[in-house]
Structure formats: structure tokens, C-alpha cells
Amino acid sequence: MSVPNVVVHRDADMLARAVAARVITRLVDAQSAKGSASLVLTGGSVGIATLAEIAASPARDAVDWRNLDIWWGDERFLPSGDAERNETGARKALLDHVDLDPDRVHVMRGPDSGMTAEESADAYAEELRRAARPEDHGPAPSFDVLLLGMGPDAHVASLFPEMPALHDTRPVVAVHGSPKPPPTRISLTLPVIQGAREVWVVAAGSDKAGAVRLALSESGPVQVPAAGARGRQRTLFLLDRASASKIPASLGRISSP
């Protein structure tokens, strides 16, 4: 796994714009190299703001949207169209505004599909397996960029501290009893997250500062799930000043004056 690099931006708005620019550049580079690209989305205020900034960017059409696979790191187990679903926010902010191939938008299904949460997790794992290639060396694609938000408790995706999902080696799991509502969710597991080429943890706000410090320390991922958020080739912690306020000044590169 790669060692994290930390980039600090002035505030949450600047952070969202900067991450959007990074996403566009990374997808264009990946498509130039191999014809297609894959992006794993996250929810949360900064995650959705980043997608809105991509949609608003003059550079967005540099991406070949028809040759992009969209995945999710986690989803609330709620019916399609529910305002609390990460998919709903992503569609409103970006996906409905670009020319995507619907077959390449890989949604975690909710209870309206007739599936239980466990069945939905298994179905998503099978979708990942079908998309994986021999060079990925695993049960899921080596995503070009996997975006993750982070909670004040240092959770990423729907992997919460001390919960059984952190020990699970399956690609996708159903999470029950989440400390953050809704209680039932679907989530990628750490082995799949760590199989991505690049993992970008995006966090803003002073309430995340303690979690950021722990995630960049020698903490274990069972107590601090974000400490396990590492990519195969590159790991970025993209922060605003408030969320970076408890890490050593030498650790972060200031990007926005």
C-alpha cells in the first residue's frame, strides 16, 4: 500500500473545486492510457459538492463519459430516489448532466429491488467480479480513483470503528446497526478499497481534525477505519485547513493560499 500524501486547501469550497479538477485530470489521463476509466463515488457534503464542481467545470467535456464506469463505495439501504441515498445526490449533482452509458453506472440496489441487504451486497460483489480483469488480481477492478469521505469517528464508506465489517474479507458487505442513520447500509470492504490504484480521502471541517490525525498515524484500521484507506499506487488526503488543524505542519502541503 502507498504512503499518504496530504494536500491542504483554504476552505471547503476551494477543496471541492480542487478535487473536481484532480478528478477530471486523472480520468482524462487514464482514458488516454487505456481507453476507459473507473471512478468510485462517495456521499457527504464535500463529496457531492465535488461532483457539482465537476459538472460546472469548463473542462468536464475532456472526459469521455461514455467510457467511464461509475461505482459507489457505499450506499444507504433505502429505495431508489430516496433523498438520503448517495446515488440520488450524485445523479442530481453530476450524473444527470453528462452523457454516461447507463450500463456502466453500477448502483447498489435498495429494498425496492426486492432484495435483502445481504442479497444486494452479494449482487454488487458479483457485478464487481464480472468487471474485474486478470491484471486486477482480485475480485474487483483496480479502480483508477476511489473517493472516500470521512466521519468525525474516522469511518470511511460504511465501515465504522470496531464493527464486524472491518474484519470481513468479502468484497461487499451488508452493514447492520450503523451508528449513523440509516442503520442498514451496503459497503465495499477494506480489501477492495486497498486494491484501487488511487484512494483519495476528502475531508473538511474542524470536527474531522482528530480523525484526520489518527488516520495519518500508526493507528489500526479496526479502531480507525480511515487508517486502512490506502491505494495500491497512490493515497491522497485532500483536506481543508480546519480538518488539517491537528496534524504536524510538516505533513501537509499547502495548496490554496
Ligand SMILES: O=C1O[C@H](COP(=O)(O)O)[C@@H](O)[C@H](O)[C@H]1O
Given for the second form:
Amino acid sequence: MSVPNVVVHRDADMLARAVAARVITRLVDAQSAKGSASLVLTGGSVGIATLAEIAASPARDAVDWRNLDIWWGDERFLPSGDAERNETGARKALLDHVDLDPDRVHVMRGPDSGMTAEESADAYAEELRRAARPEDHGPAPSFDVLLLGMGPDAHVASLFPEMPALHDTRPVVAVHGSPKPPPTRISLTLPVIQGAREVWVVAAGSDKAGAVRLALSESGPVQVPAAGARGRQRTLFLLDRASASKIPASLGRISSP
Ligand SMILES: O=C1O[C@H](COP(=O)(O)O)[C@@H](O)[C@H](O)[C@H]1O
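Alright, leaving the form predicted on its own aside, put up the form predicted in complex with the named molecule.
Whole complex next, starting from this chain.
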């Protein structure tokens, strides 16, 4: 697993613009190296703002959108089209505005599919398994970029502190009793997250500062799930100044003016 690098931007707006630029560049690089790319989306404030910035960027057409697989790190177990679904936010911000191959948009199904949360998690695990190649050495693709928002409690995806999902070794799990509504969710687990080539944690706001500090410390992921957010080749913590305000000075960081 890689050691995190921290990049700090002036404020949440600048952060979303800068992450958008990074995503575009990373996807273009991956596509020029191997023809296609994979991107795992997150819900949450910075995650969705980043997608809106990608949609607004003149550089977005540098991406070959039809050769991109879109996945989700987690989903709120709500019917298709519900405003609280991460999918709905992502579609509105970006996915409805670019020429994606619908077969490559891998949605975590909600209750309107007729599946229970457990069945939906298992179906997603099967979809990941089918997409994995021998060189991925695991039950899921080694995603090019996996984006993760983070809550003030240091949750990432729908992995909340001290909850059973943090001990689960299956690739995808149903989460019940989430402390943040809605209570039922679907989430990738840490082994799949840590199999991604690059994991980028995005966070803004002073309410996240304590969680950011802990996520960059030696804390264990059961207490601090974001401390387990590490990519195989690269881990980035992409922050605004407020969320980075409690990082120890010993951690090197680059600030935008
Ligand atoms: O519920 C969720 O929250 C987190 C973080 O959201 P934020 O609004 O505090 O940035 C998000 O990463 C996760 O995907 C989502 O389901």
C-alpha cells in the first residue's frame, strides 16, 4: 500500500476544480496507456462538486467517455431516481452530460430492483468479479482512480467507525444501521478499495479537520475507516485549508495560493 501524499487547496471551490483537472488528466493518461479507464465515484459534497467541475471543464472532451467504466464506492439503498442516491447526484452533475456507454455505468441497485440490500451487494460483487482481469489479482478490477469523500466521523464509502463492514472480507457488503441517513447502504469494503491503483480522499471544511488528522496518523481503520483508504500505487488526500488545519507540520504538503 502507498503512503499518502497531501495536497491542500485554498477552499472547497478550488479543491473541486483542482480534483476535476486531476481526474481528467488521469483518465486521459490511463486511456492512452491501455485504451480504457475505470473511475470509482463517491457521493458527498466535494465528490459531487468535482463531477460538476469536470462537466464544466473545456478539457472534458479529452476523455474518451465511451471507453470508461464508472463504478461507485457506495450507494444509499434507495429507489432509482431518489435525490439522496449517490447515483442521482452523479448523473445530474456529470453522467447525463457526457457520452458514456450505458453498459459501462455500474450502478449499485436499490430496493426498486426487487433485491434486498444483501442481494444487491452480492450482485455488485459479481459484476466486479466479471470485470476483473487476471492481472488484477483479486475479485475486482484495480481501478485507475477511486474517489472517496470522508465524513467528520472519518467514514469513507459507507464504512462507518466500529461497524461490522470493516471486518468483512467480501468485496461488497450491505450496511444496516448507518449513523448517517439513510440507514441502509451498499459499500465496497477495504480490501477492494485498497486494490485500486490510486485512491484519492477528497474533503473540505473545518468539521473534517480532526478526521483528516486521524486518517493520516497510525490509527487503525476499524476506529478510523479513512486510515484504511490507501491505494496500491498512490494515495492522495486532496483537501481545502480548513480540513487540513490539524495536520501535523511534519507532513509535507503543497498549498495553492
Ligand atoms: O453519505 C455519504 O457521505 C460521504 C461524505 O459526504 P460529505 O457530504 O460529508 O462530503 C460520502 O463520501 C459517501 O459516498 C456518501 O454516501
